[in-house]
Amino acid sequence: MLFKSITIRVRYNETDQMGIVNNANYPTYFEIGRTELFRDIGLAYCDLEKDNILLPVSELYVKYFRSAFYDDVLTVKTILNDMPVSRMKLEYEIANQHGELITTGYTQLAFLNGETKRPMRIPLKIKELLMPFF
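Output only this chain's structure, taking the form predicted together with another copy of the chain.
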């Protein structure tokens, strides 16, 4: 199992007129979370793209428990529970500075050949980086 926790301070323009963080920002928070988990194990999105590996999102789910507000400091925990085969399932938990659960969710990422745009199995390069954790 592999996980990574990061903090994000809510930006003013992420709120909407309901006075809360607009629902559409959480997929972005998830994206930041997994980017940092990848960075931690030495896997940079930029390098992947140079190697012609794309990781587009194929599925997204978010469950909203509480609202987050401007200036909240959110902890985004990104979890990889299983060694990926043809897709990578990442799970997320977002809590606020009081430890209250804000949202949970998951994304499925596909492994795509950047040239042919065809799906493939997990690239060896990624598999080797993940191996120590499973």
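Fair warning: this is a prediction, and the values are worked out from it, not measured in the lab. Residues that one form lacks are left out of the comparison. Residue numbers count along the first chain shown, from 1. Rigid core (definition): largest C-alpha set, two forms, superposition within 1.5 Å. First, how it differs from the form predicted alone.
Once both forms are fitted on their core, the CA shift for N13 between the two forms remains under 2 Å. In sequence order, there is one run of three or more residues whose C-alphas all shift by 2 angstroms or more between the two forms, with the rigid core superposed, and it is 17 to 19.
Output block for the form predicted alone, input the form predicted together with another copy of the chain:
Left out here are the partners and the other molecules; the chain alone remains.
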């Protein structure tokens, strides 16, 4: 298993008139968590794209438990439970500064060849970086 936790402070522009985070922002929080997890193991998106490896989101699920508010400090935990084969499923948990669970969810990413835009199995480069965690 591989996981990473990061913190994000809710910005004013992410909220509605009542100071509540708009639900459309949570997938962005997931993306930030995912990007930082990848970066930690040496998988910067810009390097993957240079190698013609694309990782588009093919599935997104979000479950809301409570609201987050302007200026809250959120902890985004990103979890990769299984070694990917042709798709990568990442799970997310978001909690506020009081430890209360706000949101959970997951994204499914597909491995695509950047030149052909066709699905492919996990590239060796990514598999080698993930092996120590499984």
